[in-house]
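Just the one chain here, the form predicted alone, laid out as structure tokens.
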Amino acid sequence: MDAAALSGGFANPAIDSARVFREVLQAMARPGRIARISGVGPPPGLSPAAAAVLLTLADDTTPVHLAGPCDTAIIRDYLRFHTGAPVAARGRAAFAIGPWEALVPIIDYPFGSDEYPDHAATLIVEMPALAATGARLTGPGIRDEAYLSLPEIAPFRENRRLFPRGLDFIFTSGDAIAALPRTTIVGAR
């Protein structure tokens, strides 16, 4: 195991993970809202926001799929050391992380079932930037409308049609985070 994988976790795991968990909940409750999270120093190829989300939500019972440039030995070691989470194939993942191009097609991930919609995956999409522009968002948690710079629109519209099944999305860029739960209606601006 690379020694660099052993560092970069939360300084105070209980307090820091509670703070990040609260931000993730707020992001899911307020789709399109961009917040900042920090407190970790991940290895190259993983943004601080994405690492903080993984260190907060992943554990030894949550298989994680590492896609594209996020699938490196040092990121595997970092994930294993700090969370114990097993690395998994797309079809068995509770979480998947990578840039959009490496995560698609989204049909490869667990969408849950009508009886157990909570068995669906959450995709952590590493973005070059996050901005409150682009796709128009409406639905639960949004007063009138919100906007978020999504990589494309069609997959998110199709995902919404599957409700109550479907994927949830967390977008990260540097220390920025935003979310798009499956309940959100996505339209063009």
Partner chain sequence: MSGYNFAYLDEQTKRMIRRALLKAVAIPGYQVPFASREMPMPYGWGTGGVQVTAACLVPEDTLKVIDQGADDTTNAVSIRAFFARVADIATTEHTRDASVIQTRHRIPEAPLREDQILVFQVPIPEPLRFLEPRETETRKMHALEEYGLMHVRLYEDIARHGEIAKSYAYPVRVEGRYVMDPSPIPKFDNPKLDDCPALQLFGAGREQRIYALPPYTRVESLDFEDYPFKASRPDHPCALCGARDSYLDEVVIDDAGGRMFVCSDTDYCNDRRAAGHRGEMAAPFEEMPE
Given for the second form:
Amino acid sequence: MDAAALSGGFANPAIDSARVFREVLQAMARPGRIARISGVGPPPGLSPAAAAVLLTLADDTTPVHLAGPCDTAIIRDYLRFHTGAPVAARGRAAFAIGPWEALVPIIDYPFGSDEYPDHAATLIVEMPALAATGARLTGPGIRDEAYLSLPEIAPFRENRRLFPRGLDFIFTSGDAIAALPRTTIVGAR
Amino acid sequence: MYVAVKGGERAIAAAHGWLDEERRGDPAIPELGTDQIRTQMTLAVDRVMAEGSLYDPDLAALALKQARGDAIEAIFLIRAYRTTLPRFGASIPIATGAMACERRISAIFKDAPGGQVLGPTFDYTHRLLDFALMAGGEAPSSAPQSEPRDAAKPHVTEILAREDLIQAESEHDEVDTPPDLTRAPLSLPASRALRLQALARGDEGFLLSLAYSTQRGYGRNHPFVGELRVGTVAVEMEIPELGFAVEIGEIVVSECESVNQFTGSKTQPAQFTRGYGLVFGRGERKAISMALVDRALRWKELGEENTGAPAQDEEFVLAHADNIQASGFLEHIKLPHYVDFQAELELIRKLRSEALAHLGADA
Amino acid sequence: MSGYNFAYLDEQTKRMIRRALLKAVAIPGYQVPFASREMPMPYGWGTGGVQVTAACLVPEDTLKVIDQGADDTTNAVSIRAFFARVADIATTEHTRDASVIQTRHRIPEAPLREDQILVFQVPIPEPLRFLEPRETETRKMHALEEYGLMHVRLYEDIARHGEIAKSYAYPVRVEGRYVMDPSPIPKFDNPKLDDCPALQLFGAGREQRIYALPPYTRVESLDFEDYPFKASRPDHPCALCGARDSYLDEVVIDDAGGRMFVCSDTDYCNDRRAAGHRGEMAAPFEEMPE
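Can I get the form predicted in complex with its partner chain as well, since the one above is the form predicted alone?
Up next: the whole complex, starting with the chain shown before.
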């Protein structure tokens, strides 16, 4: 195991992860809102925001899928050491992480059942940048409308049609984070 | 003029102080030690361990002392403590066949390999108050106490199994890691392993009454005590670094296997069936109750009719067996509900005044 | 408090609750099962709300706890003291100063803001429970969006009483999909659930369910075109602060049938009196010792 994988966790896990969770919760509750989170020093190939989300939410009960460039030995070691989460195929993932091109198609992930729509994956999408422009968002959590630089539009509209089943998305870039729950109605600008 | 009552904090502090005083009782009488409770109130300690789901006689004794002898309050203290403890892993299944039995009886055979061991039971005592105990009592005359006999005591049901007279327990529903209802929300239908877990920590009184109801015809399944054994077993844990299991301690458990009548179904020839009960400590009443309720819950698996009896109803039994959940919710109606009551009050007044106006108009 | 983790719960438990909370926010009104832990207070006394609050708190938070709208009721005092001890956070009795508010049976009168989270304690999270006691059945009804039985039941009330005889825990429909129990708040409070700027979280510990209303979510009280929902309205002004828009407790003041009506939201009432409002039985305002 690379020694770099052993470092870079939260300095004070209880407090640091509480702060990260609060931002993630507000991001999910207010789609399109961009927040900043910090506290971890991730290995190469993982943004600080994405790593902070994983360290806050993943553990040995949540299989994580590492997509494309995120599936490296050092990221596997980092994940295992800090969270104990098993690395899994898409079809079993509670969380999946990677750039959008490596994550799609989204239909590969568990999206829950009508009886247990919560048994669905959360995708952590690593983005080159995040900005409040682009796709128009409406729905729960949004007073009038919001905008977010989504990588595409059609897959999110497909996802919305599955409701109450569906995937939920967290977008990360550097230390920035935004989210898009399955309820959000995504339109072209 | 009206001054709002504002004394919550003071009232709570005063109540706690008074409670401490009541617990201690008359200071002229020596204080009860937890070692006395642990060694002389053993069955109370065992019940707290069983329903508290934590095998620790010292803490159970402490909980009983703190709870002034109230079993459910003591169980609650243990549960609340238990939930904060880290988990290191799961033991391998205990081998009750290798139990050092202090008691082992079978009601279905006059004798069985390994012998009948009556042990320290109340069963044949005449329930006459022993006033000598009140007088300060003597140490009991040293009764002949047979050492737990080392002779192997195979499970009595194995004798039936050899002739294929009793239904074999399926291996496949026992998964590698048993489900843990303290770590995952209960989802229905439950596996048998999960049901047994819920029953093992369920309220003794609730299980006793349910089991009794099956005997009286509500989900009747004609049980015999195939075997009841009480004694000490080793707890072993697989240590990954070593590659084998090591003993980490010993616990006392009570185990009951019931043998139940079964006339066969369309798909199965006639065979006896089983119910199973296992409880921490010496709790044979609970173990027998558990076996009967377990057996009643297995109606679907055994192709029996659901007669609508409470003991056959998995959701009913599992949702109501836990006395900490039950007592918490029952007692929460002591909390103020005046906002809801006010809403009801207004509604009733309104409905009544409308109805009375109606009557008046009609008159 | 030494020996216990920040906000009492261990990190693994918090992660489990946090994951449930995120799914709850993503599926408004749907009850997410979670492995509720045994807490050091009894089931039925706010263990669900306490676990949700514990999973959300950060050291910078200021917590307010109310029961029946009041900060000084015994269980509110007890829960507030618990968090002050295990999370070392600031507490307040003022709605406006709170970042997290845990409540039993009321929504504060003062409008909530975007930077606030309201956590409800829920005894029975299943709105269909009074029609069908089985979770296995109600789960199917929610999955199939089969709420006809509920409407029939409510309409029977109208046939018998001329109105829906449900004065608290009045069921709501969330974003036109899930029927949800708003916890036993009086129906007076139901309109405050709708389009609320604050995030609203619901925790039912004994029943092992978490659910949520994201901010600005459409929440409609169930009704019929010919019998639209009407929130109850107070018949009196508050005897202390004179408010005509707040939910009132009826206080029996003697054994001859004498009674007075006062705000159930003690902070709202105090604020109004501090601002000079007077009801007909008010003494001159004095700041209450905290």
